[in-house]
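This document starts with one chain, in the form predicted alone, laid out as structure tokens.
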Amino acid sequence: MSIRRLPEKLVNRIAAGEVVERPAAALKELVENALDAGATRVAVRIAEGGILRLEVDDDGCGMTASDMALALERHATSKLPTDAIEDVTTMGFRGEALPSIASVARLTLESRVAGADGWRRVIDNGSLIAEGPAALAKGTRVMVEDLFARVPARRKFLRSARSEYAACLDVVKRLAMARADVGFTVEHDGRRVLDVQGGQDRLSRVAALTQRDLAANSIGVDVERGEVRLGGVISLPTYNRGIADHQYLFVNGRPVKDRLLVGALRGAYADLLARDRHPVVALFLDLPTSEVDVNVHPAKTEVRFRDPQLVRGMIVGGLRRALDEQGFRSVQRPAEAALAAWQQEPAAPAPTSGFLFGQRSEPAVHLFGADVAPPPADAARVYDRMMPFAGASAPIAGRAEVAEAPPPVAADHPLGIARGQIANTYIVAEAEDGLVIVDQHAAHERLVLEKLRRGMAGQAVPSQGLLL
């Protein structure tokens, strides 16, 4: 069998299989390539989760009607004026994201630039089936529709329409949080999901992006060695989650998902955490371009870092340092106002009859439906005979002892002072901000630790040899 080369159609399809997996990430490489041309407000539109519909609209630099037909060239970019590909500080840089998305499906790319008319093209699975003129503000639109319409193979692997929907927001969610200075929106199936403005420092974002309250319960973090910087926000031990959903790793700008990152940022809350919690954390890196190469997957969601030893240690000390400075921290407690609402019931006034239930109705009913008269009001009645109730001359049963020592102030407790004992498991502490539960086993193991570590820096720790 001869050897042949094989027709760009095809090329760009098996690029297609790396660049474009899912709908998330067809989106994904929009966005960046949104954010590369100056972008400051970002409009998404999904429908049935990418799957029917992708629409991207920027108000980006633009590009000619040239510009768009090289732009549609498997490995034609703008981003890398010169060979030193180690210098890239865009999103993108490939110029594979375009030629791979329009081999799969029906792509629609509008564009204008200042000062000049408007442009637009349509690529059906890799052929150019119509081009012209488009009326549209400066910047650029781009519509992919029918993804894998004719990959039946692909098609059939995706996921559902809400599944494909939740990788598209969290593909959105991650870009808008490396970039807080522009504006992003989202929609899917006509309804807003997400509106955020541009010009937010970092942890507003990052709230607005998470949870309202990861800003009161969460710590700074800024940690900076010769040229590396480390910053973010990180949650308290307390404010944790079952899944690991809610942590973003972001070198120089670029959201990543490294092995490395991930395994510091285990080691940091190691202590703190149980093995099925996670924290809530948004870190970003920044450290020369020579010292990471982004170029390891097409997907540009992996990073190699030329001492990775410096960067986990980075991470593991700056993370711990943070989380000691804020000693027994523990979870915003609800507001005074919450606690303000709560009421107590008034108790229902006492009785004032001789009656069991009150005063009693007259006429009885008898049994049997015949009315039955009212004794005589001199008549004997054993329910009418009140017994008096004692009154406050009466002498107490018991009184309670006078306190030989003072209570202890709680002040001088940061884990609060022990109130009881739920099931000889967990000890119910009072402090300062709340109710404090400890785990009696988990405690006795932290302080075994505790002592071993304190050995182990003083050469203390005692030991005894086997005799095999």
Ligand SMILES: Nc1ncnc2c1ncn2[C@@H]1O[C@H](COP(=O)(O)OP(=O)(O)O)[C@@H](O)[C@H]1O
Second form
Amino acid sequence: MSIRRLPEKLVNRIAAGEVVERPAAALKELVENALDAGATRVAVRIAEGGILRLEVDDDGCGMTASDMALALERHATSKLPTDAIEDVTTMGFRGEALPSIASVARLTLESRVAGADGWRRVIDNGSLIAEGPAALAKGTRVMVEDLFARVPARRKFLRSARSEYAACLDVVKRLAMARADVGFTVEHDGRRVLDVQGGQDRLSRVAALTQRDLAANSIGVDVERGEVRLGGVISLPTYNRGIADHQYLFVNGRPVKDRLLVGALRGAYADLLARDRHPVVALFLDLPTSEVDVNVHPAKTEVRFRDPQLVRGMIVGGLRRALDEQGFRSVQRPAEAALAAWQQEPAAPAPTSGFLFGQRSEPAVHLFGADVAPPPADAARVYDRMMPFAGASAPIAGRAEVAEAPPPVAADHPLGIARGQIANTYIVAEAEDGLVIVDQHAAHERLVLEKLRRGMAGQAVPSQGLLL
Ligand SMILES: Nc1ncnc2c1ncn2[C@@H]1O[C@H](COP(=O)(O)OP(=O)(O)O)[C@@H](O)[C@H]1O
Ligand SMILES: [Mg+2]
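Form predicted alone done, so how does the form predicted in complex with the named molecule look?
All chains and molecules follow, beginning with the one already shown.
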């Protein structure tokens, strides 16, 4: 077999295998290009999870018609003016995203630089099919349609439009966190799903893009060691998730999914979280470009540190210290807020209706008995003991009332007297010292176990010989 040089189209398609594995990966490259072009706002439109169409509009520097032709060639980039790849500060630098995407989709590139006319080029799976003038404001618009339509092997591996969309949104969120100075919008199938203004500071941007309760359940981190700086927010151990999807990590402003960083994060929370729970974090590590290599993989989401131990030590140490200082705090759940609101209700006679269980049984057993309110100081003390973290922030205007003596409970019924059953599973009973909820299936198993145990003790467990 003789060796041959592969045609450019095929080379691009092979590279596309790594650079654009799914719509979100193509989108990431396009948004990175917009940011590298100095955009102050980036508008993203996604149709059917990006499989049908992806569009990125920016108000960056734009390209001339001749640059547009070059941009679509392999290894053509404006981002390495010298050959010093170690000093790269832009998101892109490999010059392979546009030609790779254009080799596996229909790509429409429209661009205009200040003081010139706009131009359009359309490339369909690697072949130029149209070009000509285009009317647009200064900046660039890139549209990617029918991704992998001619690469069935790839298309087969795409997930549902919904999960491809989720991956696309995640990519934009991460880049939007990395660049709080830039405004971002995302539309999916015509619906606006993300909208953040430019000129925010990092922490407000993180707050705008994460769940609302993170702010109340997180602590700030800011550690500096020499020229290395680690900042951001981390969740309290009590605020965690079943999957590690809300961990936003950045190295020199680049979103990364780096093993060393994830491992260090795990190390920092090791004694505070179960193995299958994950904290929510947005951490920004900034260090001199000479200390980190971003050219590890075409997708540029992995990095290599010159001194991995220093980075690991800084993350584990910095996070532990921050968590230790906040050791007394724990998660603020909506239920606690509701409880606090209840505590603040004005003291009033107990209502005659609205009991927990539809009707009142006779004689009435009140959850909270009569009209005597204890001195508020007592209520406050009880409340403080219950929820030390709520501290002074929840004023007590109590309605705590003395409970009526429960009906006598026979000593041989330590689980109290059954009052009802819920969901065919739980027995609710009233005992001397409170309310008891029993999982009846678990209780039955326990009774069987006890019976067997007793039988064993008396050597009288009935047994049957097996035939086989
Ligand atoms: N949105 C854009 N605005 C201005 N120039 C762009 C834009 N997208 C791409 N370019 C130009 O096209 C070149 C090639 O882009 P790409 O293939 O993504 O490679 P890279 O980003 O690694 O340079 C870039 O270096 C840049 O000069
Ligand atoms: Mg690029």
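By rigid core we mean the largest C-alpha set that fits within 1.5 Å across both forms. What you see is a predicted model; the values in this text were computed from it and never measured. Positions refer to the first chain, counted from 1.
The Cα shift for Arg446 between the two forms, taken after rigid core superposition, is 2 angstroms or larger.
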